[in-house]
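Here we start with a single chain on its own, the form predicted alone, put down as structure tokens.
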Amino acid sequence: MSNPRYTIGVSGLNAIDSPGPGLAVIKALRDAESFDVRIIGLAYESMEPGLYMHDLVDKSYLVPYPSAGQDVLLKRLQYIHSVEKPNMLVPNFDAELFNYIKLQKTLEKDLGIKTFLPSEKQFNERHKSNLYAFGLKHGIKVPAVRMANTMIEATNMASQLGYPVVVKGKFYDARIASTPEQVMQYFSKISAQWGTPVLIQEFISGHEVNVCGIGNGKGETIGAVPMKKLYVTEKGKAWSGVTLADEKLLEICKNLVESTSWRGPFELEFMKTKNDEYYLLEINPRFPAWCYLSVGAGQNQVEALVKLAMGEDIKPFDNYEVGKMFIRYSNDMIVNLEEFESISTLGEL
């Protein structure tokens, strides 16, 4: 018996200095032992590399941004419905996830394309503004967090926490600031690019663990794999890492999602101090930039949520190869300026 083929919608094709998940999301897609997949891009730039990668893309659309609603979005994927009939969206940005979550719907029941997203509640409990209630809800610790609108706000916020602190954008960003000035400088850089309120948060001195999983909806996790970064870039994304073994953090994370029955995927990122204590710094509900890392220690959980949105009763993975390293790499590709063009001009290549 043959697979069945899916034609599936990713986004997250800026594959820059800080990327997007979306390329090793279709990756993890095209590695799927299970069913078959065209893939469709979705991007909001035309200098998305993504694009122009035909290897992984067949074919491409660019959509609005976020701040044009949903509404607009909407309209968007019903053209692109009318050419392509996609089975499923894989949306890869925190800045766009809640258009689709509240689409989300609407889309399964008009166009019968599937998603397999947190809830609304769920989406906006994991925001940084409140994440600190949403430790004391469930029982994890979360440094100490302040929301600042203005520059003098989040100086006197971070003499309050005390130095060093971290500052950070509501939706991306993050830099260690150690005086008043630095406050005042990350402060100016991220409130332009992402808008207010900046979070001004304790800083917790350990070393970084992240976690890439999937959730069921029903408290069950699918899969987990914990990660170590092992080079970051001056943004902090991780340019390599390694699969650890850390049951203390699998039992976090087990806990988590049981506590809040998350439905789809998720990155928790957490600092481990010296005496083996977990601070919960995100959750990002979404997969992370390093998921393909999860397919080469022996979970694909990209193709175990789209079995999800079809309505397979799926088993949980029950261990994955620690040792696994991922290495990120810069390439140049040689593009015909008619591509630019095309995706430019008429939005779809």
Contents of the next structure:
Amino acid sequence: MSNPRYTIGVSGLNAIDSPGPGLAVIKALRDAESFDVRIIGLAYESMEPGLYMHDLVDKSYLVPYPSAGQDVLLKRLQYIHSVEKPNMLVPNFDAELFNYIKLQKTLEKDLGIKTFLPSEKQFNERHKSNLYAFGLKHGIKVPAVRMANTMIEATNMASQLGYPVVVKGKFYDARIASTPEQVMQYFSKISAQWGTPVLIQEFISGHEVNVCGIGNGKGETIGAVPMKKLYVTEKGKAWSGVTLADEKLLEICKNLVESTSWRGPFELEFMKTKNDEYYLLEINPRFPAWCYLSVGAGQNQVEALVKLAMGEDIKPFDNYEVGKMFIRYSNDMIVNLEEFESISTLGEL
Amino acid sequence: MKLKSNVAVSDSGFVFNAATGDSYSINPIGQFIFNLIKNGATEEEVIKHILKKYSVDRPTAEKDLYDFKKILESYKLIDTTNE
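Given the form predicted alone above, produce the structure of the same protein in the form predicted in complex with the partner chain.
Time for the whole complex; same chain goes first.
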């Protein structure tokens, strides 16, 4: 019997120095053994490299920025649906997820497009600003955090927590500050870029370990692969990493998925101290850009996500290969001006 | 002195700690000692093997083994909790 063929829309085609997860997700989809795919790329800008990678992406469309709202996005998706009839969408940006979560029922009911996303409650609870309360609720250590709206508040909070502290933007950016002057400097820079409040977080010394996984929405972890970053860029992004054997971390992860009934993909970011304690730093409600390492280690979690969305009853992965590495690379593509013209003027390629 | 369960060493002396993701290269003598530990040798047995294979006096072998053990401990490659 031949495999079913799905048309799947994927965002996050920005394979730049701080890459979106889209191309890794597409590679995993193309590696799937249980179905074939036609890939529809969803991009925000005409310079996103994935638009021009025709061996990975069959057809691409520009979509409106998340700030344009759900109605504008829905109209664009209705148009794309009229042409491509996608079976499923896999959104990969934190900033766009809220709109897709809000639209998921409409997409399925009116257009027959499936998604497999966390609930709005799950999405909101794991926000950086709510993470400490989230940790208390689910029995997970999270560094103490305060919300500063002014520079004075920021330095007072840093004194209360004790130096050094981590000064973080509500969406992005994190700096380690060892003095009140540094707190003021970073508060100023981060609030100008990302707005307030700025998070002042307890500094936990250790090394970062991350988990790429997927929950079935009923409390079961379908897949989970822990990874340590071996090489990190100036922006803190992994350029290389290796899978780990870490039973304690996997146990924490499974307990978290069970207690939250997490639905969909996730990336958990932890700091592991020298005393082998784990502090949860962040929950990303989507696949990370390094998710193709999970495929390399024996867990095609993206394929599992599609099967879950299609209503299949799937069994959890029971192992993965430890010591499997990924190393990222840059590449210069040669692109015809006509292609750039097409995506820039028509919004399609 | 016991290797942690997640530590593996290859024939070329490449040591990988699967629990932390850290890797190290060790020289042939280190590899010789590592394999003895891996096969369950006690410290006294390791010293006897060193004295048999290398021309070194016992105090020097003991001191160097002690230093090597401390390095392995600091990198969390061996378990010394039962000593």
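Everything quoted here is computed from the prediction, not taken from an experiment. Numbering follows the first chain given and starts at 1. We call the rigid core the largest set of C-alpha positions that still match within 1.5 Å between the two forms.
A movement of the C-alpha atom of Val72 falling short of 2 angstroms is seen between the two forms when the two forms are aligned on their rigid core. Positional change of Ser119 between the two forms stays under 2 Å at the C-alpha, relative to the superposed core.
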